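A lone chain, given as structure tokens: the form predicted on its own.
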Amino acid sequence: MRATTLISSFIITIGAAIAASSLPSYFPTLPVPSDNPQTPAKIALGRQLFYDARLSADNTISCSSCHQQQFAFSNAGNKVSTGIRGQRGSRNAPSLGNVAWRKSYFWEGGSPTLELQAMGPITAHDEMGMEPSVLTKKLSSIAGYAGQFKAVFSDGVTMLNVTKAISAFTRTLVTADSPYDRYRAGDLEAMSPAALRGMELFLGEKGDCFHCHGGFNFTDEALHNTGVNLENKDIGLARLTGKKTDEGKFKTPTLRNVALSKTYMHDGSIPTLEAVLEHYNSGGKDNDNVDVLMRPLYLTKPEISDLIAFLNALTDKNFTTDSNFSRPKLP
């Protein structure tokens, strides 16, 4: 059975934390919080709000339009995310792929929750634009979930619990099954070549990526400017601290299947890897918060390429195909 698979139908039959020989040695355990745990039905009904557009205030937009599973749960191709009523937002969608483990969420980092992550984008004018209240009377009148929220909740439906499924379902969208999750495995013929050279570029202190893009998951789930595109009005930390010497700072996001999350950067502003490479190769803008890893790395055509392959051997085939995964039948 696919590794994913295995790992996710375990999450869904038991309703709980991983055990530790459902994921590779080098995955942490799923954290889960003791004021949300893992149950089967909490997980269903978190999946069908996950796909529901009813959530959204004019019945077009749901979780799953700006994270979509084909692209490992991202907005690929688009820049930005478009919320109700056509409205463009100001940020690229990141994959939601191993989300369970990221230490805070946003591109500035604003939400220490993914309960918390859940409200922002609902409740968003330019995103899902859905006041709470209303909201939970649309639920409420929805006889298929009235009954599965009191069968899960004992408060039944409220905005809390409507983040709190979402979340339960969006922790089990884990990703381990890529290419060079099996060559860590053993199987030496998971990765090409080109990818093997890469991986070594990329660990190593010439192509300089794993200060950043380090771990389990590919972050180090710290913020950095990295000189990309300075006339955007997107201050990122900044927006919480006020501090100048934050502006320009954004999450590092995970490179778990980041051959089909493009477009890249908080802003979507560059649209290939080879541009991405691009740009760190040549040291990025130079700004006054520039972050002090972020230099030319002269990385030769063929490194270049050879990165590349490694960055495509972190894609999880089995990921973007999990039914497990896939939008349900909705009440």
Given for the second form:
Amino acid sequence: MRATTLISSFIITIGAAIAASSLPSYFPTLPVPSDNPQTPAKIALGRQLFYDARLSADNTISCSSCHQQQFAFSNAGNKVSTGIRGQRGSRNAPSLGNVAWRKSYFWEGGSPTLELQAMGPITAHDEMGMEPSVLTKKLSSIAGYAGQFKAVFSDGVTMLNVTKAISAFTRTLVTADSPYDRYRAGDLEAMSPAALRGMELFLGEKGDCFHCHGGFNFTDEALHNTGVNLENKDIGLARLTGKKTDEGKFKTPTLRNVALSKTYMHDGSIPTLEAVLEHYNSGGKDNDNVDVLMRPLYLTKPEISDLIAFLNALTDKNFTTDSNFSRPKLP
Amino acid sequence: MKKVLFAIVVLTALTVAALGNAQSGLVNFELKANINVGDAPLELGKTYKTPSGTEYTVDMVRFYTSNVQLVKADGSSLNVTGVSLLNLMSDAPAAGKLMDGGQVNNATASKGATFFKLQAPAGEYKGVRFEIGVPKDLNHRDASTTLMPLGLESGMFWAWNPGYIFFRLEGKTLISDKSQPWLLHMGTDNWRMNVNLFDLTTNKVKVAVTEGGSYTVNLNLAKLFEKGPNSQASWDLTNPAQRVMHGGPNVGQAYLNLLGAWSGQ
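What I would like now is the form predicted together with the partner chain, since the data block earlier showed the form predicted on its own; can you produce it?
Following is the full complex, with the preceding chain placed first.
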């Protein structure tokens, strides 16, 4: 075995061991694709790219413009994203917390890997508006980047390597230290009585949240029409399948750090957690494809308050201040 | 002396290649396109008007061609393998490493832009068929391991959808005196365009396949704006849903309009 292979195997093993030891027991192992192993140099490169507005056509928008750390890498309460030249998109930028475990990406779930997902915002005309050939030329001309790419990837700056580096960084965005997590770890004081009552409702048939927002990451990774709109201008999954019955279906987002995202649903159309709870309590707006699970819940106001207290207990403050995730010095 | 040796090597290589083709009975042939707006060749960046009077430019035309068939006199067809990407734009990307059967054709002029190179037995064919798009088998392979004209470097990978943009048109339009981008990104397996330019009965189409020859088809982009979605009389670029189409419900009408935009010589 060559020395470089040994060293990289060592780094991967150490990285995996650290990740495994710091994760709560109810978290699955951090998924890392075999063709894009995590290395410190690659993660550092990806972090710089994530924060660098030069990845956009007019040097104004970076990934971090819509995925801001203090908001758990969601979009600072903006309903939809604003891209280059002030263009407004049509969707709410989701949190990137625990993005490594997502089974598919984008609101209609059309992208199968984190690496391929990274292409979307970079190339979308109303986000970063960058042509791959222009971007690779641009990054190659920045000495600090050219050297790092060469050190991390044998073939230097390519679009694929850009997406691999960014994904290596976003894969490290693990959030697992909320009051809920501390409660599960045995700190019985970590959650307030209201949050505990809210958890009971959340996990029971009365609140009925867990059917879609279940599991360690509070998502079933499936697509549902939750009756947000009577008419679906954004057709969601149907954009992929062309099926009328898929109109208005979107992926279930994680609820970790949900209190920090400030706007809700795929289009950011619901402004507060209270309004979200009212939406679900009412059974949503009826439309042809509304999910069978959508029905009036008849929750009382105190019960709604308790549910909100529980949702607030999913906020991981350390995640929003961790210096490993903050803006680095750029080349 | 070095120059003479080099010339001999080049001549020998060309002769061997020519002999190889002659022995296999194949000749090199190209499909070319006159990309027009109405009757005139498209000029990138020039201002045109839709039937409803909205000004627009076209700054980029890019499309994949695959499943090319030359139609024989008896109605059967000769299948030609390969996938090609035409880039009609001012700053086309470098071709990069090509996949087996892959080709990238860059053009800056819309008249006679080569969009597919092929080898076929010489002869007169009665027509040509091709698809604008990527074959289903290739469309859903892992884009991160696929070479040009596919893959991430192509600029045609559609990140939110496992597949490629088959037909990409981009330009600018003037809305309330403000320049705005307009675009049509058509893809997914539903919208792979079948172009059939053959006619056995009237003999209108003749494709004479000869060494170094070509057959030119016409693509009239003005047709895109002829009929609007939802039974509207024409396309309305002032409507955001018709100005920006990454797939979506209006693409069906764009597809139908563009199907009628192709013609033979």
